[in-house]
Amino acid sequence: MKEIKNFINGGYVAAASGKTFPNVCPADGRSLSVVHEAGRDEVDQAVAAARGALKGEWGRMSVNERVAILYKVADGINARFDEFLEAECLDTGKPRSLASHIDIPRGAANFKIFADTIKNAGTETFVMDTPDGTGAINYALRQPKGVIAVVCPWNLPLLLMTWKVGPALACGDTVVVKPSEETPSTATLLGEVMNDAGVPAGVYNVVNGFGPDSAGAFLTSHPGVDAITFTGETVTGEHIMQAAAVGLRDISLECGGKNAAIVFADADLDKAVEGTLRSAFANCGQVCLGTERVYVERPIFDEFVARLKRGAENMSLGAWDDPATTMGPLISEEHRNKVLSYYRKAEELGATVVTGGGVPDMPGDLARGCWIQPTIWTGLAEDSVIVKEEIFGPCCHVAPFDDEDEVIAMANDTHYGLASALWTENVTRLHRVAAQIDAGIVWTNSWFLRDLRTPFGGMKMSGIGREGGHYSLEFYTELKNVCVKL
């Protein structure tokens, strides 16, 4: 059985306690590897290694030297593309078609994107008058924030981890990564790439484990950590925020969402249906930016629902390496039980089940996997738990609306504010409505179209802070003002 150890100070480290846990493939239930659970000792070692690296070779490197290394990291991922692809697909069950176009290429690109960003980042300079008439010059220096704790989710493991590690390393920080216990493989594999690219020991560290009373809690409460960045559910984000309050450490939180799509009667229906199918069912609905609430203007409501139903029923569930597969399983049996509880609750509340609502029959070994049907509901009240709570599965509720003000109010009636999608060919309405939606990202006539230079993050209970482009630099660096009296 393959072992996955912690990656600390440039080498692989077993758990001193001897504690391990299984890494299970959600597609067929087989054990992929045995993972060493980091305890306090391993977390202490990782943080100490990261602090030491700040004062060593890494801390003395110029921006151009760091940029050159990060380019090698990206090239190293691409050189081992098939290894990363298989590891990611086995950990998550997601189809090759998805991971090969999104997860692995974007995971590699994050290093080059942020290398280029830091290389071209400037700071402000001001000339000021002084009472004696000689004047002064103020200029800013951008310096690393220090040791960054990176706590990652399981839905897009490599992509969302490198989305944080890339800018952190570009800015000269060091990192201790805590991947999800469900998906430890690619974070660990990246350690080999880091070594091959010439990243000094201690700059990139990985500790495996769980949240409470495990690696996650030990890391986020560690006094040697200078800042914490997290993507995951809101409740966990609240616990991390409490831990970060001790020592007044900086945080960046990208948390849950209950995202709305609005389809106006003048929308291009082909585009709206195709985009909504992706936003509701891509990655088996396990996307923080996904759509679980769909509002459709009444004149096109019936046609939209019928076409969405056909699209959902045409999805092909299967093994990750089957070219015909368009949807994989949920990440775990525990998560499937949670999603199925919402499926049952929807029926209890009187929802019309347009399609799905249960567990599909899967052939052979796949019958042991965490499969679930893509599901569409109509007919529920806006205050029902199905409409209010994040489910994080391949499902959506579709409701009709009659006017613009009504649908804006419904879309904004949530504790979350991560993303939204508008579908209309009326450019005036597009701008008018987008400005009124309470969400960090509003896509129009598209979904998941990401320019990595733009700000990414949520409002309300969907998070704190922004990442992407120079916005990431604001989190991963400290600005120091130098005042020079002339």
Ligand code: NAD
Given for the second form:
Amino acid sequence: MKEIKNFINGGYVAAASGKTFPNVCPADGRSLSVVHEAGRDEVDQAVAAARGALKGEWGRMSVNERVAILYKVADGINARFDEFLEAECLDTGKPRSLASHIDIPRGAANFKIFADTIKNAGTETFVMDTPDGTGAINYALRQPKGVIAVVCPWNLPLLLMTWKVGPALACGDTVVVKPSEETPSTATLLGEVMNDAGVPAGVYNVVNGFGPDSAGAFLTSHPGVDAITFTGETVTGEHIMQAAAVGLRDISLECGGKNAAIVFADADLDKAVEGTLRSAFANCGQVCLGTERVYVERPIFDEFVARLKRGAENMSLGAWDDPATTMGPLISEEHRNKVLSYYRKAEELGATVVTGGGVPDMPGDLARGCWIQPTIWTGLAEDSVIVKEEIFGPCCHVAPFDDEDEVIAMANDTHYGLASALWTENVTRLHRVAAQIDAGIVWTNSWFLRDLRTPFGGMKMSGIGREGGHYSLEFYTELKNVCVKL
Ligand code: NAD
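Taking the form predicted on its own as the starting point, write out the structure of the form predicted together with the ligand.
After this comes the whole thing, all chains and molecules, with the earlier chain placed first.
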């Protein structure tokens, strides 16, 4: 059986405790590998390696030298594209068509984009008057923040991890990554790429394990960590914020969502249906930016629901390497039980199940996987748990609306504020409504169209801080003002 070890100080390290846990493919339940669970010892070693690297060769490198290495990391991922692709697809069950277009290319691109960002980043200068008339100049220097703990989820493992590791390394920090226990493979494989690219030992470290009373909690409470960047559930974010309070460490939190799509009667219906199908069902609905609430203007409501139903029923559930597959399974049995509990709740609350609502019959080995039907509901009250809570499965509730103010109020009536999608051909309305939606990103006539220079993050309980382009530099560096009296 393949073993996945921790990656510490440039080498692979077994758990001293001998504790391991299984890594299972959610598509068919087969065991992929055994993972060495990091205890306090391994987390200590990883943090010490990261601290040491700050003072070594890495800390002395020029920005241009770091940039050159990050380009090599990106090239190294691309050179081993098929290995990363297979590892990601087996860990998650997601189709090749998705991971080959999004997860792996974006995983590589995250190193180049932040290499380019740091190379072109400037700082402000202020010239000031002084009482003696000679004046002074202030200029700012960016210096690395230090050792960054990177805690990641399972839905887009390589993409979301490198979205943090890329800027951290570009800024000269060192990292200790805690991948999700469900998806340890690509973070571990990246260790080899780092070594091959010439990243000095200790700059990139990976500790495997769970959250509470395991590697996640040991890392985020470790006093040798200077800042914590986290993507995952809001409630986990709250725990991490508490851990970060000790020692006054900085945090960046990208958390959950309950995202709304608004489809106006003047929308291009083909585009709106296609976009909503993607936003509700891509990655089996396990995308933080995905749509779980759809509001459709009443004159087109019936037609929209009928077309969305056809689209959902045309999705092809199957093995990751089958070119016909458009949807994979949920990540785990535990997560399927959670999503199915919402499916049952929707029916108890009197929802009309437009399509889906259960578990599909899958052939052969796939029958042992965590499959679930894409599901559409109508008819629920706006205050029902289905409309309020993040489900994180391939499902959405569709409700009609009659006017613009009403639908803006409905879209904003949530504790979350991550993303939103508007569908209208009326350009004035598009700008007017976009300005009133409380979400960190508002897509209009599109979904998941990402320019990596733009600010990304959530309002309200969806997170704290913004990532992307120079916004990432705010978190991964300390700005220091130098005041020069002339
Ligand atoms: P999760 O919060 O359960 O786990 C995320 C990571 O935190 C895992 O590595 C886990 O082991 C670790 N962890 C759990 N408890 C911890 C603790 N007490 N201390 C330290 N570490 C701990 O999230 P998940 O189930 O892996 O991912 C799904 C969630 O992530 C959804 O809520 C989704 O919306 C969110 N998400 C948000 C974004 C975004 O950009 N806003 C992106 C992707 C996913």
